[in-house]
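Single chain ahead, written as structure tokens, the form predicted alone.
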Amino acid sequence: MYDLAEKALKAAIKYGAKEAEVYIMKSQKTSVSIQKDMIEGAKENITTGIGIRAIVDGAVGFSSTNIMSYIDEAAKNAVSSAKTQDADPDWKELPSYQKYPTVTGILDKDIQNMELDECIGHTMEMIDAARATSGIIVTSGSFSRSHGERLILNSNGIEVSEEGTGISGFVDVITNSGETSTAYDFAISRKNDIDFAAIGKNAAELAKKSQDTISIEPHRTEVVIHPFAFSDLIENTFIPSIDADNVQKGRSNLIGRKDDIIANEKLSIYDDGLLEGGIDTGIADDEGVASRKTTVIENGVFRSYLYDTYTAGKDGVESTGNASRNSYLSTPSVGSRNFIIDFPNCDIVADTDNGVYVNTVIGAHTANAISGDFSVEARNAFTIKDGKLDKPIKSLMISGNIFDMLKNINGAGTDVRKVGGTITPSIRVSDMSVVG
């Protein structure tokens, strides 16, 4: 791979960069499906490719190919690309050498060893587990395991290398009997530590949970919001409001806002690509910048944006290291890279004597990112009474604004979990609309 990254990166200066930047990615994964309480299917994907950017006079080009006999000719493009564009007078420069800190926990040997037999395992582990429950079939699902090695050089002395591996597991299951439920349960880790029987248990047990529902009358109640439903609302409300480029470009409420109180004093909030074993760290972000952890909310004040490279530049500022990118085909923009929500735990539904827990929430994409607005649906919510789960509600539906829930948080549970890059445990807002 540093071959032909050098290769890549000799060439775009060749044709006239004045900057040049080469990203090449390399991953395995073996993903297995579940249809209708069967595996429908295995299949292996290797893939590797390379992405290309290149400036000149101000001007980004980028281009990209998965056939490594063709890297002179995608540097030769990118260049051209840069060539027919007008300068970015925002542009500065591509980051330069700088010392990576050391981050454990996301290479696992396991999981890159694992074979395809061990890979079915674990999949049939989940339908077992969810068939064990009587009344349940397992409607869709899957298993993945990866192990991907990514390598950044650029002509201003970045170079990055790193590996690492993931495994995940997924089942959605429904009733067959009496009123029709459905629930999933999920697991995702750099680890090969995963309950996969537990993912297939919790699910099936969920959906008979929920059945027998009441319904409820609209009114304003204590609302404990599942880790599952919490990361959905957040990742689609919160986190666009503080990408420095939605920021730049007037589409956040928090623009001119930093030191402000927005939030309980009790809640911190960080952004930590240094997170022992987190589904996003990594020595570097995606353009070779250094991880680091950035407090975004401060025991109830707000701290500071997430920024790359570009962004930063535009304010003047240092990057947070929140260059992201999803594979080698595109450019990098603004991420965040293992999200913390931290609040003093409790016991939370013991903690409540009356109010309504959701699970997990449907529509969270169609929330007003710059206002904070949701109206989203409820899914596997129960009415909780005298500190106990109590009766599971037919149909619900919670609205609110992500700004008013910041201020609004009054407790968190033990449960923390890890939803994709987002870490939170169960989180209870007092005064939210539910309409059942």
The other form holds:
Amino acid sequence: MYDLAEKALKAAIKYGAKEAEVYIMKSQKTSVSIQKDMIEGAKENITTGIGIRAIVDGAVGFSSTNIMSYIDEAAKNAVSSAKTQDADPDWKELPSYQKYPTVTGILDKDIQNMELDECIGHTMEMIDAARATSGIIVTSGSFSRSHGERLILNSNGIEVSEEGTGISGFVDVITNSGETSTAYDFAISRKNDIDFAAIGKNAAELAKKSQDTISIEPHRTEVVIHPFAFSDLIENTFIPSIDADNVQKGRSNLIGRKDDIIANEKLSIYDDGLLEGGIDTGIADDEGVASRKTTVIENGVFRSYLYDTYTAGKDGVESTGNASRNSYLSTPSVGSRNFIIDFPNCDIVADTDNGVYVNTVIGAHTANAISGDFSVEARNAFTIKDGKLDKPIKSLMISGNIFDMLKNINGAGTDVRKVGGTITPSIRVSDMSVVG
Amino acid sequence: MHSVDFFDTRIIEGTTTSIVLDNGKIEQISVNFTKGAAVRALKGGSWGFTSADGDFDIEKAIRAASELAVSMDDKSPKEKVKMQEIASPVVSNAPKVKKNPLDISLEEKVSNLKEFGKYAKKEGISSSSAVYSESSYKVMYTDSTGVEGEYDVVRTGFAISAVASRDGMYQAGRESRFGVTGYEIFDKYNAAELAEEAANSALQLLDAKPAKGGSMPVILDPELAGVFAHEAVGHASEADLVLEGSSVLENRIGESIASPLVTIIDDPTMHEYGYFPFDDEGSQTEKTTLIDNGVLKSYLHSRETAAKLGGTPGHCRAQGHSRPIVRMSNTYIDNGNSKLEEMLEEIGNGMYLIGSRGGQVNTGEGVFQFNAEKGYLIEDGKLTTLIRDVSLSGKILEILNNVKMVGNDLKMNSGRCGKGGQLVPVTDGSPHLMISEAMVGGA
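Please show me the structure of the same protein in the form predicted in complex with its partner chain, now that we have looked at it in the form predicted alone.
To see the whole picture, the full complex is given below, headed by that same chain.
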């Protein structure tokens, strides 16, 4: 991998790049899929690809390929794309040599070496646990394990090489007697520590519990939002507004709001690339800047946007280590790392006299990512009466605005979950509009 | 030779180019070349899949997939899967590319994008962006029964978005056009005019009022009604979902499930963004009527679901080298004979919902949600107050039966549809629809 990267870097410089960067990704993944209570099949993938960024007078050209004999051509294309553009005075430079922290909990040899038998075993654990609840069908689901390596090399001396593992399980279930209701559960980890049976059991029990629904009248009330629903909302509404790129381009509600109180004073939010065993943990971000922990909200006060090297250069600040790529096919852009929601916790349902509990939402991606307004359909929702979940609700839309919500958060549960990169407990928000 | 019951291979090779313009400045130009193969093997009731990148060895990939299938069949044996037998597809009536984007210089593409992108930057617009993208692919299919097929496809398109802001309020407008066409897409659509429209939408929304939720009669514009056809009906018609027990349309073929005014069609042969001459398991495509005058006629099928449920395959698609699953193509509600004015008159009081910011569906429970870009209150048959942040949710079967009028102004809109973590190009469309009762959500 290293030789290929060096070859690509040299080629880009040879064709006229002032600076260049090579990103190589190699991943090996095994997944097992479920269809209607049965294992349907297994899949093995090995993916390798290379992305080359070439910079000429601040203009960035990019080219990528998975054909290693095309590397020279890709380097040439990246450079000619850069040359087609006007100079960009906001471009400072690619990151340069730096010291990296150590991180732990992201590589597990058990996952790396996991055999197909064990993958099938974990998949069966989910199916069997779900079917232990009567009247439940597992409609679909999947198990996956992966091992990946990435290498980042640039002409300013950056050299990052890191490997990691991941494992995940997911099931979607439906009731086959009585009122039709569905539910899902999933877990994802870097370590081989997932309780697969719990995934099946939780989904099955939630679907059962969601039968025999009632209708409710439109009103305003306290809503307790499960980590699945809360992370879905926060990723589609709040995270875009702290992305420095959106801020610089006038697409954020938080422009010029640094040090303002924007949330309940007990709420703090951190972006942490170093979290032990975090889904987005690594020694560096996707352009080789050392990972760190950034305080986004401190006791209700807005403290920082998230930056990659380019946006940081534009604002004259240091990158927060938030350059992120989905694959070798794209250039880095600003993205959150492990996003941690922190609020003093309690037994949140017991602490709520009357309200509504929402497990998941559908349609969070239709929110207005700038204004923070959303209107979504809640699933597996329940009324809360005298500190207990009472009746499942047939159909429920919840609407609101993320910035109002941050101020109206008045409680959190003890049930912290890692929902991908977002780590959050259940969150209670006062005065939300619910339409039944 | 491979000790499996069936295997197939799909080789895809091609290039994509995208150019991003942000606030008048070229932010990125990206060129990708990829090549790879996706291989499936079936033994008994178990599938094995592998994919290979770059300069691969196809025999090795077939062996790997076969070994997986054999091993799965050994470890978790189950009912044999049958694949519908098909003939090799014939590629006729392929879209003709008049201006191959590969023949046009990067400089020209950049200057064109910069030129039309300017029109989104009107007074009051705080930020704007425009994207041009093109892809050119060759797809080659073979299977162990001797089916073979090959086609080339070129897709181009552009999207423009504009954000207007005033006193801490932000509203966005967006227009996009994508198709199975070459660079002549810029002759077909006036990109500058569309850029201006995106800006106007954003500006207009600054003065819109938040919606007040509740149950009411609504009129959906062709774009939003198209999203309804796709999200609410199209997904529930996918036979893989039917087979796994997560579709409300299970066991409903031949039944009347919608107002007799409703006819819904999925047609991969149309020269729209969702076009493909044969699907990703070699099946020739044809126009499929899902709902005919209110009666459920057909699901969308793969070779596996067609063999199991009886039906015609041709709707099994994959993103790149992923595993093919049952998907839509170009899905639309067919024209009726009402006019928008007649609908307004009929409805009296309600809401007119326009455009779409996307939607989602739970096919098992038959519940959907989607957001309109904007809306108008309808009072005494007239459009009055402009409304923002309005969404619509409901039960698929209730809404289908609540359709009271179908317009005669079918319009198609291109986009991408996600399922199982895979995005594929699709188009959906509809004429205006009048629905007697629907749940509208708002702030």
